[in-house]
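As a starting point, one isolated chain is supplied in structure tokens, in the form predicted on its own.
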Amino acid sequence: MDAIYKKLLDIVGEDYVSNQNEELFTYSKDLGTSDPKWPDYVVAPKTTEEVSRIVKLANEENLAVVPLGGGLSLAGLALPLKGGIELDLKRMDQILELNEQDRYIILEAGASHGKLTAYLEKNTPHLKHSEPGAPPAATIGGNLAIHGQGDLGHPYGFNSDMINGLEVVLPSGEICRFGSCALGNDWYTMHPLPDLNMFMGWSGSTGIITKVSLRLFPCKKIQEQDALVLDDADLVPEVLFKLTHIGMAEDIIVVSQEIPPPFNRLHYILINLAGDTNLELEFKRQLIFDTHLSSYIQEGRAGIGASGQDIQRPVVSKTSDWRKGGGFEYVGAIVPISSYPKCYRHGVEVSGRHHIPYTTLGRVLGTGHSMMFSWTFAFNRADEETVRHAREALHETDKEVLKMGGTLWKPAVFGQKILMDQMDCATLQLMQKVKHMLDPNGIMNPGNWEVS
């Protein structure tokens, strides 16, 4: 028997550990254009003490470590780049606790969104969290490990803003904590500790986020979303602006699509408010519409474009119909408010020139200082050409990404180097060093910031 498969074995049992290729097939694909990488083994956990002993095997044997979360990465970043143990956190879902008083609750990384969710409608209706515009599967850690952001995004920002406490196994196998509960005390607040906070945009390359505290949220018992239609992408910065200064909304995303035709060249706000009575939404939807928006409506410049109570959040994935084989891919980027029609017109002619339905779509980050933005590609995966098409799509918007003062978000490998490349010197030489003393070894996610 393989050396290594036994010790894995002896770790987390037969059921639990697998050098197959009928199961590292599975693993060594994700959903975007990225070629198959093949892990030697998948492991999957059940504690943070697993995850411990698994990281110090790999250490001694100088293999690399690949944390997995819901498998819904689009741009490799959970690949096993350079093969070694792929590490499926989905068993670590349990639900710890719910502090009701103090709007938080701790669970395990590998709990999915959805199931953070239903627990939330059915224990405290009356509090939620910031959930992201990705199917349900999509858990805590993978979520936070690359700066995620979810309907929340507006006003308190992204949900990496929003933990109380972490709990992370080192590259070394060392169990730390961060925040209040580093001192024993309860998971409420990461704050006014020294900032020791390494973990949030590596992408799993500095440690496995096994434990951690998120904050809630009040939810109202009456949720509603407006639609504004424009069709200047020039007056969407100012909309946007009066907005969040009116601050009333719960989440503000502006669309535009090629299909369906109704939404071809038209860019679609959708606000979000809610309210614990109808008189407190009707307060708020007239002070909006009435107060501050009604001029673009009275000049013809904008139009209220639907209005109803049973929200439907945006679903990118749903540009995979676009093309036969249901493939997509998108670049995200966070960029300021005003550089929204320069994005837009990018999406429509980048994915015109490669043929590609085009589809964008921003998100506001806190009190309007800044959005998400994002081009989706659609592919065939069966079709090699609309593959190629659509990497190379998304391989020209990283650049004009960088030429528009943008950052990406959750960028691949090839958007890394080119942020890596025109980063502060300074800057990288202390990530060298952050990375490097973690991981001395480089076994945690080879080839994503690979700074050394």
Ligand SMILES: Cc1cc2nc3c(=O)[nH]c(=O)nc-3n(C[C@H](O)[C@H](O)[C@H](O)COP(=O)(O)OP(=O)(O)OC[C@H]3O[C@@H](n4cnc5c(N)ncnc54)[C@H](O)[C@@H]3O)c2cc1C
The other form holds:
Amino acid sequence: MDAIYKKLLDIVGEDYVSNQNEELFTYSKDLGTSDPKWPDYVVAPKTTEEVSRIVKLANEENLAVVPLGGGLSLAGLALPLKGGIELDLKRMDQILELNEQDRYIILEAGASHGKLTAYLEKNTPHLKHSEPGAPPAATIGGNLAIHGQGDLGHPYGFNSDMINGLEVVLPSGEICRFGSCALGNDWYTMHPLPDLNMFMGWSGSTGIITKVSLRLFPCKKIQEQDALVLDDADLVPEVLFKLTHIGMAEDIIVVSQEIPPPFNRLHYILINLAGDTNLELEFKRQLIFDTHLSSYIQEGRAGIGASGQDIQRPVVSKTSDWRKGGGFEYVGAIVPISSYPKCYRHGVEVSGRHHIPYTTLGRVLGTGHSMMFSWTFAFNRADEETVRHAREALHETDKEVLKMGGTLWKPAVFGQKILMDQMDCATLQLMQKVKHMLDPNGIMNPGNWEVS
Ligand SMILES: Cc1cc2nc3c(=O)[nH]c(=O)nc-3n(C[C@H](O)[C@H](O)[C@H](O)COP(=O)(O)OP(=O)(O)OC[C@H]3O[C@@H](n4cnc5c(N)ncnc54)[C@H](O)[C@@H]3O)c2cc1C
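Rather than the form predicted on its own that you just supplied, could I have the structure of the form predicted together with this ligand?
To see the whole picture, the full complex is given below, headed by that same chain.
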């Protein structure tokens, strides 16, 4: 028996390790345009201690370790670019403690957002977390490792800002805790200890998040969605400025897409509203539509697209039907809201040039402090030419984002490189020092954020 396989088997048991091609194959793929990359081993640990032992073994054997959550990042971020161990964290999915009074929940990082939502709906329906629009299999740890955002983006910002504590297995195998949980068993705050959080946005290349304390927020009894429709992209930032000033919405998303044809060139601002009573909901609706946005509607510059409908998430995965063959990938960027018209026009232009129906989406973050803007490119997995077009459109968009002064979100390796090329030297050197200090053998998700 392969000696490393035998050691992994001793750690997790024979049902949870494989070096067989049929299993390695399923882990060699990503949903986006990335080429397949094969791991040498797939391991699914159950505990933090098992993760720690696997990482120590990887250091001894000089093997890469790639953490994997739901594998839904689309940008190839959890592909084993340099082989080694694919560490599937989905068995680490326990919900450990719900603290209703102090509004947080402690859970293992391999738990999915779908599981958390179902748990909260059943056990404490008056509390919610910020759920990304990703498929429900997306994990808590994977979403934090890439600075995800969810349906409480307005007013609370990034999901990675909504944590009260973390447990991380460092690339050395040591287990560290951050926040009040470093002092004892209370997971209610990340601050005010000196800030040592070096794990968000690194795509698993500085450590493996194993436990998280997530903030919970009031969940009102009635949730509805209204939509305002505009045909003038230049007006969108002004409307969003007003909406974020009123502060009545929970989530504000602007979608524009070529298909179906009646949506083409229009901007649908989806506004999620919540209230414990109809009176509360109507008060918020009136403030938005009758007081602050009524002039746009009266002047014919905007119209009400929908009112009081059930919350619908924009289904960007639908775009995968548009070229047949089920493929799509998107560039996400964090940009100022004032960039919306430029971002939208780039989407129409680049998609048109690559024969892909355009889809753009912006989600407001914080009180209008920035926006996550995405450009989605569909391709047919069975047609290499369409994959090439999508890949080129993605790379062109990565470059355009930097030209516009934006920042790439969860960039693929191509985007990571151009970000680091543009980064000021002192910051890049600090990134190098952090990476080398934490991961001297370069085993953690190598190929991603390669700072040297
Ligand atoms: C249709 C669709 C819609 C989406 N909408 C959103 C959205 O609204 N908001 C949003 O934020 N994202 C969205 N996404 C992107 C992505 O799916 C999510 O961010 C998702 O939460 C990523 O989690 P995951 O478990 O799939 O991570 P993975 O893809 O498994 O991993 C992502 C990265 O994190 C690393 N990683 C995974 N787990 C850990 C861990 N425990 N510790 C350290 N590193 C780890 C991996 O190595 C990889 O580099 C969407 C994706 C799709 C397909």
